[in-house]
Each structure stands twice: as structure tokens, then as C-alpha cells.
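Just the one chain here, laid out as C-alpha cells, in the form predicted alone.
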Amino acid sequence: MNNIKKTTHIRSNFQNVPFWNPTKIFDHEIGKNIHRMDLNECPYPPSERVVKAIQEAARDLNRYPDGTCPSLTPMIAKDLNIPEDTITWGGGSTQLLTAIAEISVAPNQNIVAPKLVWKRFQGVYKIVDANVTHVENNSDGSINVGSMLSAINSDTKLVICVTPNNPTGLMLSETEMKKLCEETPDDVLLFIDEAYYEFAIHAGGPDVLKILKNRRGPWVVTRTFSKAYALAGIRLGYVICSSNEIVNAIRMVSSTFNLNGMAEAAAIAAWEEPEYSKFILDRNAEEREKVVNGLKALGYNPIESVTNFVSCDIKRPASEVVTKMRERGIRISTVGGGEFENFIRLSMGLPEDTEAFLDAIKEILE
């Protein structure tokens, strides 16, 4: 018998909808040294250039932020290239997204998008109340790109495809990224969320942004200060647009204060100063090396992902994992369920989070 309760204050998409708090600290954790390996972080705070700036910004927090970041925004623009009216911003690029679905899908209309794609997107789709194609991956995780394209409608209003993708960290070729600018019709809103982007340009991929600008229908591309820049806790995103229109309405849709007073010029300071950018993607690469060789010499296959955090299938329930994993200290995740209940995630942390993940994983799988 069904005991849930039905509302009627609140609308059917949002009754009954449990929340999640990704960054909970456990009982058993309060005062122990965690290797935190589950939510795609940066190991390294931010450089002392940006913290200045942080301070420096803190003097001003009695005033509202201007959420157009006027000064950071023609730097954005001068150094992609870009018009500035085609970039908006965001509380990271998590808002963005649900902004993007907003202004484009009425309830029931369709989106398609990969099964196995970044969490998050399952909020996204109930917000909106969207009919979803879910498109099955490749049998290696990968985004299908011809499977995306066949399942587009007379009623998608929206494509979303993230590169690379999270959970997999694996990133479309510049020949597949062409296929879905050119076949995705011009009615369609392409949405490509590049949140690893630094990650991608660093290990050789594709050029995104310069692809979609040769497209003749409507695209936005999300991206983020959260991750190469050291970023998450500032909470700051940004949205390149093919027109100015598309800026306008995600404003429309997003608070008029949405950034926090510090943002602004901590990105500022991130932005000028590339070398650091460098310097956590490339120690980055060192240990995502590290973890894909230590699984490997277990016999496993991890998924060779680009990005800061690994997959990898173990070949047995991965929850039971994770928790024995959390009781040593170590936080990791899963990937997913159905094909995926086997995988593991885990991101990427200093030398010391390699080396104690590694040890730990050898006990326990053994």
C-alpha cells in the first residue's frame, strides 16, 4: 500500500523529493584526518594572489555585487575571442544549468541527453518537468553521438551533451563534437557543459567553443572557476552564448544578486595568473597516472579519463566498496546504477591521498 502523502501546495514535480548533501560529514569522520576523493575538488587552495584579492573584496561585502562581472567579463571575451554581451554568469555553473533548461523546455516538452551523465542533470530535468530521451552510452561509457542525434524530435527543445563528461572523464573528438554541431537542428538549443574544460585543452582535445561558433542554430557552453582554478568554494560559473537574446533570458531567470561579493575579484586574480592554473593540472595529471597504474597492476581497467577524477569497474558491488572505503577515512563514490552499479569514482588528491587510496583499495579488493 502506498502511504505517501500527496500535496497539493506544491507542484507533482517537486513532492516527495529527497535531499542529498554531498559535502555531510559523517559522525565517524568529526575529527580524523579524511582523504575527501568524492566531489571532483581541487587538492590545492587557492594561490596567494587570489586570496589577497578575496580579502580585498571582503571590504566592500555591505554592498550588493554587480552580477555582470563588468571587469572580469571583457577579459573573458578578449582572450576567447568573443563578444561580451554572450557571456553571463552564474553561482558556479550548477545554476546555469538549471537557468539554460528553464528558458528553453516547457514542462513535458522533450530534452535528450546520455544516460550516464553528471547527477545533477536528473534535478535539472524534474525542475523543468521535461519528458527526457535518455540515450544509452557506448559500452565504454562514451557519449554516442549518432544515438543523441537519432533521438531528437519534433518536440526536443533541448540537447545536452557534457565534454568531457562526468562520470567518465571521457571527452567527445573534434570529428564527433563537428557531427553534433552540424546535425543537432537550428530549432534545437545545443548545450555542451564544459565544467573539465581546462582538463580537456591540457591532455590535447578538441577546441569547443571555436566548433560551435561555425554552428548555424542556437548553442550555449557552461564552464567554471570550481575546478582548475581552485575555485569551488567562491561558487562562480559563466555561460558563452551564441546571442545575446539567450544572456538576457538566463538572466531573466536567475536572482539579481547571484554572485557573492568575492567572486569577482578572486577570478580576477585566478585568470591573470595561468602558471598556477598549471601547476594543479599538471600535479593533477601526475596522480590521475598514479591511480590508473595502481588499478591497473590489480588487474582492473579503470576508464582513462582526462579529467580529475578516474573510474574504474571492479567487478563487484561498488556501494559495498565506497562504505569500506569511508570507514578507512576515504571518501570515493559511485558512478551509477544498472551497467554502472560495479564502477567506482574517485578524484583526484594530493600525493598522500593517491597513496592511501591505493593501499586501501588493494585491502579491501583483495
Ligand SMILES: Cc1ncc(COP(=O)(O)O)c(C=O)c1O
Contents of the next structure:
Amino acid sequence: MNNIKKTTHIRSNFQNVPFWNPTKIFDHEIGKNIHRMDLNECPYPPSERVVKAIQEAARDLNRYPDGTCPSLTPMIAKDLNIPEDTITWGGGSTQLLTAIAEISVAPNQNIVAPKLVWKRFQGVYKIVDANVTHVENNSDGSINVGSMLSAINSDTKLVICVTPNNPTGLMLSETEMKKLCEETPDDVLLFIDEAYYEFAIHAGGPDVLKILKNRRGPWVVTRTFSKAYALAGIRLGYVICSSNEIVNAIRMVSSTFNLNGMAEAAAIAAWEEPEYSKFILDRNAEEREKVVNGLKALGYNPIESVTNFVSCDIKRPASEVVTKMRERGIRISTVGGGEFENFIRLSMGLPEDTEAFLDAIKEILE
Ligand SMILES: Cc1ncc(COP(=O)(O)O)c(C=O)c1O
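The form predicted together with this ligand is what I want next, because the block you gave corresponds to the form predicted alone; please supply it.
Complete assembly follows, chain above in first position.
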């Protein structure tokens, strides 16, 4: 906006920043049966068991919950074979992304990250006022580990890698992950965002945590209950860190008053019910196959995602197609500017969402 005067009461990196709100529901969408295929949500509701746990936890909402998740943490630590004091919690893993950058990067210090990466990271860079090296992705959209490593310099404090990455849905191979872990210098924090971890494992991906455990230098990996556990609305994510020192630094930024009083109970119930996650992951793979095949049948070449979303070059500006889809009640999203401006991204839904998407995209693109 041109008429905003120069302000002095907030730091310069926060002045005139655009507000990115992908969760906005438009007025014409309220109360309508909208196909929500833009936020990489799980289309299935939490299981009955999880809903019951939430209802029971609601009785204690007059109290502050223990933000260290004292019952859930040992369960996860045991299953992942990691010390309990190397896990901490965020109001969604989104909150942890910022905390990780804040504890490691001072203004004007360097972050190395892929150019094509989840849009929220642009906000994280602004918050810490970092000098970011945006590393070109390979031409297929995948992360170029060699270029990431070459971009690291003596000012670099944080290396960010998302696997599987959003918006491509592509994951690093075991060899690439090992290279990244071994060759990122020992004085640089290596941050792996694994929001789509369960999808990667379902697709036969590498055990990133196991590789990280062998890294000499510091590392953190974030995961979430939002996707494969159908709990985006409960806002619970976690970070596993190479040391308790990092855990406590993150807690300093995020505080332990950051979680809601139902999150831990919901997550325990979900963690104890892996068959429901498996159901979600199996159904997701089926819908993804239908979407990929449907786009191929129309002559397009979608990226071979392992996640709950698919991106595709539709050979014309994606923003126009996204608008037309939204007018038809189907929410999908763009991928980015530059060489990706012709790419759409859609999240997997129920079979009826897939059908509605394929019918509409056919009509629009033809
Ligand atoms: C790569 C990536 N990281 C993190 C998140 C945030 O997940 P949450 O804050 O729900 O844990 C998302 C959400 O879409 C994502 O795509």
C-alpha cells in the first residue's frame, strides 16, 4: 500500500509485510460443500477414539496444560529410540520453524535453503532478518544437495531442507540425505522439515532420523500430527533435536504455554491407533494415483509426489486456473513464481474430490 508512512515503532523487517493467509474462507464458500484441496489437509476426520479423548480433555480446559507433553513424549521417545529430553513441542510444526531460525540465526547472518520450498519459510526469513541464499532446485523441482552444500559459507548458521518438499512432493534419497548430513559443517545447524514424514515412509523413503543420528554436527527435525494423523486443527508438531541444549533454546522462544489443553490427549489417542494412519496413507496413495493418471490422460506431466499433494505444469499461468477452480468450489493452489508460475498444486481428498477436480480441470484446460 502506497499510503503507509514509514514507521519506527516496529523493526524494519516487519514493516509493510504482506499478510499471507492461505486458510481464509471466502464469503461465498461459507456453509457450502467446498472441495478443500489447497492446504494439504487430511480429508478424513480424526477417529472416534481421538474425538473421545479430546472431549474428555476438554473438561480440564480451565487449567494450563503441561507444554512438555509429559505422557506423549516418552511414548514417542521409546518408539523412535531417542532420549526423552531431545523432544519439544509446538503449536503445529509451523511455530517450531520460526523458533529454530530464531535460536540459530542473528540478523544478517546467512541461511541456506532451497529456492522452491514451502511458502511459509519466506515469513521465517523475514522474522529473523536473515540473509538467505536461495539455492536453485534441479529442473525437475527436486532439491540439489550438491548446490546446497556449495552455497554454505562462513556466515551460514542454518541449512534448511524439507523432505519430502512442499510444493514438489519429492523426497531426498538415502544417499543424498547422508551426503547432506556428512558434509554440512559441524558448526552449522542442519534443519530437516519432515512434515510429510509418514507419507515418505509409506512410499518406501529413507529413515532420515537414523541418518541424522550419525551426524557429528547439530541437527533438528520437525514432524507434525497435522497430516497423517488427521489433526491439523489441534495444532501439534514436534521437533527432535541433537541435544537438550537446543530443546531448551527452542522452549525459550516458543514457551511451554504454547499448546492447547486438548492436543496431548488427542495425539496420544492418535499415536496409539497406527491402523487409522495407515488407512489414511493407503487411501491417499489411491487418490494420488488417480489424480496423476487423470492429469497424464489430459497430456500433462505431474511431478511424482510421495505426499498428500501433487503439483503439475499446466502450460499456462496457474493463478488463472486456480481462480476458475475456486469459482467452481474447488480450492487448489499455485506453486510459485518464475519458472513455476505454470504449476498448480492440489491436495488429495476423498474420491468425490478427485472426481470433481478431474472433471473441472478437464473442462478448464480444454
Ligand atoms: C513443509 C511443511 N512444513 C510444515 C507445515 C506445517 O504443518 P503444521 O504447522 O500443521 O504442523 C506444512 C503445512 O502444510 C508444510 O507443508
